[in-house]
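Next comes just one chain, in C-alpha cells: the form predicted alone.
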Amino acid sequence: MGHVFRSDVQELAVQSLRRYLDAEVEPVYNREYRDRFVPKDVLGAIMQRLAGFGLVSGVVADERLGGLGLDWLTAVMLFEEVATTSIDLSVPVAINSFGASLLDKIAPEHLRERYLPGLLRGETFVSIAVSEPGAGSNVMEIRTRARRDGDDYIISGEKTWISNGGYSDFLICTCRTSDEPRGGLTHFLIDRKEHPYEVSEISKVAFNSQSTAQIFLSDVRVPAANILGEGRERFKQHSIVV
C-alpha cells in the first residue's frame, strides 16, 4: 500500500503492529515453525495479541461484543502487515475475520452473543465450510445434507480444503436442506464440542504452518436454532461467506 497516504493514527497503528510482528511473530513463523504446523496454543496466544491491534475485532462495530469498528482501509493496512510477516498466519486471521463479519451480519442474536466475543478476542477459531470434493465454487452442487428431525437437523457430508479446519472451535457449514437448487441451501453453526465433527489435515507442498483440512460430518445433530440467515435469502448470503 505504498501508494496510499496514511493518517497519523493509521501510521501509529501500523508501526505498533509492525514492532510486535518483528519481535514476537517473525521468529515463530519464519524460524521455529517454518513450513511446519503451528500448534493451536501457540497460534491462539498470537491471535489474542493481534486482537488488541484490531485484527479480527476491527471488522465488527458492536463494542458491546468486543468489536472495534475500524474503517476497512485501516483494517486492510493492518492485515497487509500480518501477511508480509507470514502468509500462513494471514490465513487464520482472514478466516476468523470473515467468520466474525458473517456472524455480525446474519447470525441470530443468541449466536452472536455466544460466539462473537471469543472470536473477536482471539480466543476461538472458526472455519467456513463450503467446498466439497465434488463442489468447489459451484455451490449449487453442494451435497452435504441436513435433514430435519423435530427441533434439530441431522447433517451428513464431507467438506474439503477447509482453512482453519484443525483449529476450529465451531464451523459455519453450508448444507442442502432440500433439492431446490437455490432455495435449498442453508448455513448452520456447528459447535465442535457439542456437535463433534471429524477433522483430517491435508498434506500440502506449502502453507504448512496453518491448517487446511477435510471435515467429515456423520449424522451430526444440530439444533434448528443454529441456522444462520433468513429463508430464501440464504443463497444470496453465500456471497458473504466466500
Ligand SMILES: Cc1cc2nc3c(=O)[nH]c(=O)nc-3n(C[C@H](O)[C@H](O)[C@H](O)COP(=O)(O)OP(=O)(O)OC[C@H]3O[C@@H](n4cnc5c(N)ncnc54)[C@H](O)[C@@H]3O)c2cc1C
Given for the second form:
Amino acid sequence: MGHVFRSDVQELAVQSLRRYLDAEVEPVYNREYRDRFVPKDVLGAIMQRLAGFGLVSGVVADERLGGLGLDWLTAVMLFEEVATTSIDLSVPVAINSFGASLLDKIAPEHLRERYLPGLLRGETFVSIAVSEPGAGSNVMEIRTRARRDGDDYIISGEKTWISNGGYSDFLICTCRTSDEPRGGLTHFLIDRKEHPYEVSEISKVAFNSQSTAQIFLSDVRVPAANILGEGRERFKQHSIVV
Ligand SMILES: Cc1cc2nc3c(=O)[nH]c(=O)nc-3n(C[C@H](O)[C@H](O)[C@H](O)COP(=O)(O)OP(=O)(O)OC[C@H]3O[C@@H](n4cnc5c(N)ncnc54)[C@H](O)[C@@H]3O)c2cc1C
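Next, give the form predicted in complex with the ligand, keeping in mind that what was shown is the form predicted alone.
And the full complex, kicking off with our chain again.
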C-alpha cells in the first residue's frame, strides 16, 4: 500500500509494528517454522503482542470489551505489514478479525461479553465454518443440520477448508435449521471445550504454517442461546462471514 499517504500517527503505528515483525516474527515464521505447522502456544504469544499494535483488537470499537476502534484504512495498513512478513500468519489474524467483527455486529450481548475480550487480546481463536464438501460458493447447499431439542440444538455435519480449525477455541458455524433454502440457515457459536467437535488438519502444497482443517460435528448439543443473528437477515450475514 506504498501509494497511500499515511498520516504521522499511521506511519508511527506501521513502523513500530514493522520493527516487532522483523525482530520477533520473521525468525519464527520464515526460518524456524517455514512451511511447518506453528504450535498454538507459539502463535498465541505472537497474537497477544499483535493485539497491542491494534491487530484484531482494532476492528472492534467497544473499549469495555478491549476494542481499540481503529478506522479500517489503518487496520488494513497494519494487516498488510503482517502479510508482508508472513502470509501464513496473516490467516489467523484475518480470521480472528472477521470473527471479532461478526460477533461484535450480530452476537447477542451475553456472547459478545463472553467471547470478544479473549479474541481481542489474542488469547483465543475462532473459526468461521461455512464451507462443506458439497457446499462452497453456493451456501444454500449447506447440509450440516441443527435439530431443535428443548432449549438446545443437536448439530451434525462436516465442514471443510476451515482456517484456524486446529487452533480454534470456538466456531461460528453455519447450519441448516430448516429446508427453506435461504431462511433455513442459522449461525451457531460452538465452544470447543463445552461442545467438543473433531478437527483434522488438511495437508496442503503450501500454507502449512497455519491451520486449514476439516471439522466433524457428530450430535453436538449446543444451547439455543448460542445462536447469532436474527431471522431472515441471517442469509445476508453470509456476506460478512465469507
Ligand atoms: C486456504 C483456504 C482457506 C479457506 N478457509 C475457509 C474458512 O475459514 N471457512 C470456510 O467456510 N471456508 C473456507 N475456505 C473455503 C472457501 O470458502 C471455498 O473454497 C469457496 O467458497 C469456494 O468454494 P469451492 O472451493 O467449493 O468452489 P466452488 O464453489 O465449487 O467453485 C468452483 C469454481 O466455480 C466458480 N463458480 C462458482 N459458482 C459460480 C457461479 N454461480 N457463477 C460463476 N462461477 C462460479 C468459482 O469462482 C470457482 O472458480 C477456504 C478455502 C481455502 C482454499
